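As a starting point, one isolated chain is supplied in structure tokens, in the form predicted alone.
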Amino acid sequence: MKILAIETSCDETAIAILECEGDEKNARFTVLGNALFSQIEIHKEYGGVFPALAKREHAKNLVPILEAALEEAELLHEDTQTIPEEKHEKIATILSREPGLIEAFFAFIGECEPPPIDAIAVTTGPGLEPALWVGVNFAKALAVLWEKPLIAVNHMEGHLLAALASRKQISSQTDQSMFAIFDVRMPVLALLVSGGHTELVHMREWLTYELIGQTRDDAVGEAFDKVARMLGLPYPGGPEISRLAEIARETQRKNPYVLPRPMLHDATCDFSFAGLKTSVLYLLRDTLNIREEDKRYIAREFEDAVVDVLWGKTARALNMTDTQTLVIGGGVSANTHIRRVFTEKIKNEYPHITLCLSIDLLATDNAIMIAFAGFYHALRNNFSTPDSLTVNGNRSLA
């Protein structure tokens, strides 16, 4: 099955085309084409993602990204196509709120043959609703034009499945990537950490989820970005905090700063990072003449506090469940210290549990993971139509 996947939940415009085979217990994915445009440089001056600007950039970039993915997959065949009037009118209605996209769409589609794909998967939430709608409307337009079924994908489910995927080398003669999800020991506990989410989700059976814990205020990625702004660091803040923290750790000196570990010892698996963020604000307010060295140690203490809380809550969830596989997914899962601490803790304290971490290519937002989730839902015939597909910026996985 060939799946074209579209991801526009935040500030990455991504499209991937995958050849998908197998079943839930043994799935194989060959990446035929993969194109992504990051808006990080555009949003830097705002210190975070500006939704209206993200929406505009998605509308501007979706057609070029589609063309690049089709070309890489060798599925781009130029030929003048006449779009029936009925389809033209329906597509025009679907894209009526995307004036920058509609013109580019018809210009491109009128000059290429329909590619041999079987379905179109698209992120429908969670995320920024204006950004999500651009991708969903684009997917609807393609589905009408090419007469293909649609698959609604939960963005966080994509992150979970991406962490379960291992990379396989096809051959030295090709640049294609192959991924496989196989021999997953159930049940799975997933720690999903991103700019908008911090949650622990239990998957006892494929695609069946139970929420074990979640943040009561700020998501961990949001806290990283806000603390980075307090320290005068550029956006995105997470990698900058991590970079300074690693420099401080290399000195092997005692950290002169101490921050709280919110909710670490309470009886739930919930998180809270707003208080920790506020503690950094007060620390900076009360500390005179902040030097670059001070920033490094504050970054280290903040990151240490975050990871202590993430591990403490995850360990509590592991003790409450019969988990056999622990997954860490989402953009924040790329954090070096999180990976180091969780690897050591699982090895030393829970050696019977398999730890799965996303490879770098799949840790941040991408369309490959959306295709993974799309395939699993296609196996169950969980398809949508253009008329039924909608967006939910707060869509929950469990």
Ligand code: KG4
Given for the second form:
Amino acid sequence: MKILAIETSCDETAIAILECEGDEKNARFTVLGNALFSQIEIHKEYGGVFPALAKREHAKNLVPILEAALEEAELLHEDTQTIPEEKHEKIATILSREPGLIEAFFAFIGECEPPPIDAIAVTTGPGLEPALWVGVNFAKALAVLWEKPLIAVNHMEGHLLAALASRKQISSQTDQSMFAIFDVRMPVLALLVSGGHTELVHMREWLTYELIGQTRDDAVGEAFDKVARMLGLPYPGGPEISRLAEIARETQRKNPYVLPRPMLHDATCDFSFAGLKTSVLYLLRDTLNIREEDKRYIAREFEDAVVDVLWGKTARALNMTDTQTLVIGGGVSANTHIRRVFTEKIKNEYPHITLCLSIDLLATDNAIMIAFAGFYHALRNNFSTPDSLTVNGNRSLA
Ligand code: KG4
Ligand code: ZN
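Output the structure of the form predicted in complex with the named molecule; the preceding block shows the form predicted alone.
Now the full complex is given, and it begins with the chain already shown.
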């Protein structure tokens, strides 16, 4: 089946069209079209994502992104359509709260032949509610127009499935546009780390989740972003901190700075990153003459502290469960040091466990992962209608 997927939960406007085949145990995907607009440059000025601005940008970009995705999939065919009065009214009502989108929507759809897709998947949470609503209302309007079913996707489930996906091998070559999720040994433990989330989730069987641990305050990505800001680095902070920390590691000198490892030795699988962030703040306040070199060592110590805690809690969760596959998903999973440490630790300490990390393209927010999750729910007939679909900024997996 062909799924059109829409992602607008944060600062990426993304639409992908995938041909999906197989079943839960052996799912195969071909990306027919994939378009993404990152708002990073726009939010940089504010040092983080500004929700009202994110909403406005999504509204502005959804139609061009849809056009780009359809075009790449060779599904963009011109047509002069007259939309029946009743449909027009229903769509106008749905989009009445989306200024900037409604005009573009009507201008575009009057000229586009309905594409042969089978369902529309859209992120309904977690995320920034104003941002989520634009994508959801856009999906509803398309569903009414093209008379297609909707699928409500949990963003974190998208990250989890993306980490399980591998590039499909076709003969000896790897096709860049093909992915497969297969031979996954259950149960799966997922460490989900993003700008808004830090959680350990256990998946005993497909799409059945138990929350093992979560952050009690800041998410790890949020801590990366805030510490980067304190160090005068641009948003998003994760890649910047990682870059500086890697330079400091190359020197192989002992780190002159020491930061705490919050909650590392407590008896839960929960996390806390607010204290670590505050420790960096005090460190900077109490240190005179911070040079570029000091910033690199602080970035390194911060990253080391984060990785120690992430690994410590993950190891605790592995010891509590009969996990066979460990996945790390979410934007922070793009981090080089996290990948390196987890790969090493699993190889040496838990050799029976398979570690799955997202392919680069799929680690940070994208719509391909939303299509993956959409397919898993389509297989279970978990469809929604425009009237039943809603948004939940705090939607949780378990
Ligand atoms: O999953 P994601 O793209 O968006 C959310 O769902 O939040 O994650 C974004 C977060 C940001 O906080 C960003 O700083 C962080 O992921 N991030 C990284 C790296 N790349 C992105 N953090 C650490 N190291 C990285 N290489
Ligand atoms: Zn995300």
